[in-house]
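The data below hold one chain only, encoded as structure tokens and taken in the form predicted on its own.
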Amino acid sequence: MKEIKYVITDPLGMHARPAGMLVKAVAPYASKITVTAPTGTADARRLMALMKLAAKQGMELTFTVEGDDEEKAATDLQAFLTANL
């Protein structure tokens, strides 16, 4: 199991566009990817669940990656977060 902590830097937070991009970014991986915020927990493959987190700028999110390809998924997820959120 890999865990990534990330603080949102985007002034708009995780709104529809980056949430949709996140769903697409994690789709190729077999690993289960869960996002935990102070407002709740969501499956990273479910757009509406991510939107319900209402993640704002400055909020710390914890991404848990668990599965056969967790190393690659976690590395790529970290790069995605840095570039998009």
The other form holds:
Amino acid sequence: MKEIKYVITDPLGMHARPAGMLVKAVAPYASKITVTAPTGTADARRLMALMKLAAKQGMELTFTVEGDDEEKAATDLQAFLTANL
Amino acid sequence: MKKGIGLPVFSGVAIGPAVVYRKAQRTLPVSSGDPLVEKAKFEAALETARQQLTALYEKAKVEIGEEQAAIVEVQLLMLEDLDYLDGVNMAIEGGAAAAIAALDTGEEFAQVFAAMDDEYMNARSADIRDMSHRLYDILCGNTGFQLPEGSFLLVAEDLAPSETIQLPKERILAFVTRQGSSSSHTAILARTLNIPSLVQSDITFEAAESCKILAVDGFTGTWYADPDEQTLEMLKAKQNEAAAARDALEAYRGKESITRSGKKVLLVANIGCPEDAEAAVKADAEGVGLMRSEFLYLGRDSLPTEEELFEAYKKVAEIMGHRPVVIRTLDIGADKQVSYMGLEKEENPALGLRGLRICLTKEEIFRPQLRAIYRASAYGNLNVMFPMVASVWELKAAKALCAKVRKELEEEGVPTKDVPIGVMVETPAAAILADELAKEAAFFSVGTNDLTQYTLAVDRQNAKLGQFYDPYHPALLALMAHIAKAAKDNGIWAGICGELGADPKLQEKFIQMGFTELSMAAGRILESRKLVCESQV
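Moving from the form predicted on its own to the form predicted together with its partner chain:
Expanding to the full complex; the earlier chain stays at the top.
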């Protein structure tokens, strides 16, 4: 299992668009990816669940990546977060 | 070039692309009973929705920019959401038809988002609804009526009030309908918006759909599909001329409406919603002579709450300030029906349970409206009038309820003001009884459209009766004179809020009769003022 901690820098927080992009970004991997925010936990493949977190700028998100391709998935996820959130 | 005719309801010239409005198909598909079949239908609908939204996304990106396109993109993503798809599939397995499953699941999610403690996420509930309604429409076989960007001329068989209120009015250059009459709702709307329009036109949907440019000449009642060079030039010249005439009327802005012999007339506007009040102020109306409350009740799924009504009335009161506003209480029924009120279908709705009759039989509908009006009264100069009065007892009963409502509000500590109570005179009975009603009412306002229909026994929705619907009929004018006299004898004022109030052929006559208020579409105010100021009466 890999774990990534990431503090949101996007002034709008994790609004619909980055949430949608996250769903797309994690889609190719077999690993199970879960996001935990102070407001709750969501499966990173589920857009509405992610949106329901209403995660804001400055909030710390914890991603857990678990599965056969977790190495690659975690590396790519880290890159995605830095670029988009 | 193709051309044809129609009955013009507002003069002017419009030139632009045509859009054909087709009614939404409302037949609900029943479930086939087989979840596998329903799931397959849903999958197919998803694919169609994906294609529609992708096309919309590309178009939005090019034509309006990234930001708007992103909204469409979010809906595309929601379409793929696993929770939503799971929800739909579960509903289908539970026996629901695909269309219902798509709609209900969307609504569930929308409500969750609407209840969140986050403004941005609250607003996303609209995206979810938009997305699930798209699927629903596809599954109902409705290909979806999609308006293009920019301005256009709207071609339709006919338009119901609930349909017209959902249209982006600022983008409509003209209405061309195949049905309707000069007093139908489309015609009233055209006059409110000041756009040249034709009703009862012989235009075909094929002609409208296949042309690049449609032109309407509201002076002659002619439409042209793909007008040739010469015609186009002629139309543009007319358009300029009309604009020049409008400019000339500007000289009357801000002036008092007073005849040469010194008779003062209040020229006020007919409105349907707070936005219309802004238009009325812009048009230099001296007040509102008729606020049609029912538009707050149409185009929705449930009764508006007292709070919603209050906000709307308050807004109008504030916009109009010291200028008087006459609110007509709910006039649902007849040609304006709403499904959520559960009113029975009537053989003869114009003579049925409508107007004040509904209000007096269903206090749960009437009371919130009266409370809203009294609460809003503190913010401006409000008057109220009741539609469809035929007997004195009806007016007395409604007045008693008004007094009760006001007392309640006072006990609750809510500020209210005196709200003069008037009668909208639109039944022959009320006209004949004007002398008695005047002793109970603070004012009269004649609804000439219905008074004509009831006096002459001519259905105003029936286009074939056009030549018999004669607003200049001597019987009608005799009633009008009687109403004005009864008002004067009893020391109350009388006005006119039907279409005739703006009729240049009759305005002088009405002033002579003793009417002191004429309410009309906002666009007619300045030309009426010119007429009044030039009048000798």
